[in-house]
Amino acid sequence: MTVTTPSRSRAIDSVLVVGAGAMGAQIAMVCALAGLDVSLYDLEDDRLKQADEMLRQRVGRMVEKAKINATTHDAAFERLTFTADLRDAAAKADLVIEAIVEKLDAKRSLFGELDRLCPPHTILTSNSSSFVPSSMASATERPDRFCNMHFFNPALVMSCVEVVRGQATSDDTMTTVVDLTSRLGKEPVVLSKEINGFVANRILNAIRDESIYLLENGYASIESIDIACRSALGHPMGPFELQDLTGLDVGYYIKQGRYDESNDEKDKPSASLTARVHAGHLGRKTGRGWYRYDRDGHKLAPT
C-alpha cells in the first residue's frame, strides 16, 4: 500500500521583494501590512527613495480613506526596511518574490545569485507576468522552492494572485505560497501547470491583440475600441488605457518573450506597439503611450 504524505505548509515570516518599482513596492507594502518583516531590495537608491516617497502618498491616502488606522500604518512601516545590500536582506528570507524587468536572462541571473546567498529553505518566486516557472528555476539548485507569484497592477488594490507551478515544484511550496497568498488578504489563482501568459493575461492579451487589428486595420479608432470595451463589455478601463497604466514597455516584453518561445509570426510584438516602445512612450510613466498625458497623469488625446 502507497502511503501519500500530506503537503505542508511552511511558516513565513520574512520577505525579501527585489525589485523597487511600482510593483515591486506595493508588494513589498502588501506583505508588510499582513505583517511580515520586508525587506525591499534594488540595486539605485534613488529608486528605493522614490519607492518610500510613493508608498508613504498611497498608503498615507488609504489612512485619509479610513481603509486602514494610523496604527497599522505606523506599524506597517516600522517592519519594511529599504535596502541595497542584497546578500544580508537574502540571507534572512524565508520567501523571495522577484519583480525586476521583464527579461529572461534579467531574472535567471538574479535567481542564480539568489540561490548562493539564501538559506536552503527559502522559496524563491518570480511575479512574471509571462515566463513560466521552469524557464527561471533551471538557474538555481532548488527548482522545487520556485513558483511564479504574479500579483496585479496595482498590487496594493488589486486581490488577484496567479501562482504557478513549475515542472519541479513541489507541493509543499505550492501549499506554503498558496497559504501566504490568503494571508495576504488575496485571492490565488491556482495553475497546476505551467503555460506561458498564466490565466489573466492569456485572456487580456487575446483581447488586446484584436483591439490593435482593428486599430491597424483602421476599423476603429483607439477611443472607440476603448469605448466599447468600458460600455459594451463592462470592463473599468479600455484596453488601450490599461496598456499604458501597466506600462507599453511590459506588454511589449510579454509579446517578445511569447515569440522567443513559439517563434510564431503571430505572437510577435505589433508594428504600433513596437514603434512606441522604441521611441520611448511607454504610457502614463513617460507621459505618452496611446494617448498623451499631463503633469498629474490625467489622459488627454489618443496619439
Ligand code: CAA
Second form
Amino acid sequence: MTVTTPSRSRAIDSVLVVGAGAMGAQIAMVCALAGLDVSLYDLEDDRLKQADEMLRQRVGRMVEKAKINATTHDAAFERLTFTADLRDAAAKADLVIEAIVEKLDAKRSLFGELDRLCPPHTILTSNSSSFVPSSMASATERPDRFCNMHFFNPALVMSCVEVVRGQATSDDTMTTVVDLTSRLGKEPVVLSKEINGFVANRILNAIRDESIYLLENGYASIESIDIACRSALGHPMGPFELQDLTGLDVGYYIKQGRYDESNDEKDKPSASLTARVHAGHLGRKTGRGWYRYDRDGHKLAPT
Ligand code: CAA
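Output the structure of the form predicted together with this ligand; the preceding block shows the form predicted on its own.
Below: every chain and molecule of the assembly, starting with the one above.
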C-alpha cells in the first residue's frame, strides 16, 4: 500500500521583495500590512526613495479614508525596510518575490544569485506576468522551491494573485504560497500547469490584440475603444487606459517574449505600441503613453 504524505504549509515570517518599481513597492506593502517582516530591495537608491514616498501617500490615504487605522499604518512601515543590500536581505528571507524588469536574462541571473544568497529553506517566487516558472527555476538548484506569484496592478487594490506551478514545484511549495496569498488578503488563482501569460493576461492579451486591430485599421479611435470596453462591457478601464496604468514597456516585453517563443507574427508587438515604447512614452509613469497626462496625473487627449 502506498502512503501519500499530505503537503505541508511552511511558516513564512520574513519576505524579500526585489525591485522597487510600482509593482514591487505595493507588493511589499501588502505583505507588511499583513504582518510580515519585509525587505524591499533595489539597486537604485532613487527608486527606493520614490517607492517610500509613493507608499506613504497611498497608505496615508487609506488612513484618511478609514480603511486602516494609524496604528496599522505605523506598524506596517516599521516592518518594511528599504534596502540596497541584497546579501543581508536574502539571508533572512523565508520567501522572495521578484518584481524586476520583464526580461528573462535579467530574471535568470537574479535568481541564480538569490539561490546562492538565500538559506536552503527559502522559497523563490516571481511576479512575472508571462515567463513560466520553469524558465527561471532552471537557473537555480531549488526548482522544487520555486513558483510564480503574479499580482495585478495596482497590487494594493486588486485581489487576484495567480499562483503558477512549474514542472518541478513541490506540493509543499504550492500549499505554502497559496496559504500565504490568502494571508495577504488576496484570492489565489492556482495554475496547476504552466502556460505563457497564465489565465488573466491571456484573456487581456486577446482584448488588446483586437483593440490594436481596430485602431491600426482605422475602425475606431483610442477613446472610442476605451469607452466601448467601459460602457458596453463594464470593464473599469478601457484597454488603452489600462496599458497606460500598467506601463507600455511591460506590455511590449510580454509580447516580445511570446513572439521570441512562438515566432508567430500575430504575437509580435504592434507598430503603434513599438513606436511609443521606442519614443519613451511608457504611460502614466512618463506622463505620456496612449494618452497624455498632466502633472497631477489627470488624463488629457490621446496621442
Ligand atoms: N495604486 C494604489 N491604489 C490605487 C491606485 C494605484 N495606482 N489607483 C487607484 N487606487 C485606489 C484608490 O485609492 C481607491 O481606493 P479606495 O477605494 O480605498 O478609495 C480605489 O483604488 C479606487 O480608485 P479611484 O476611485 O481613484 O478610481 P477608480 O474607481 O477608477 O479605480 C482602479 C481605479 C482600481 C485602478 C480601477 O480603475 C481598476 O480596477 N482598473 C482596472 C485595473 C486592472 O485591470 N488591473 C489589472 C491590470 S493587468 C496586470 O496587472 C497584469 C500584468 O501582468 C501587467
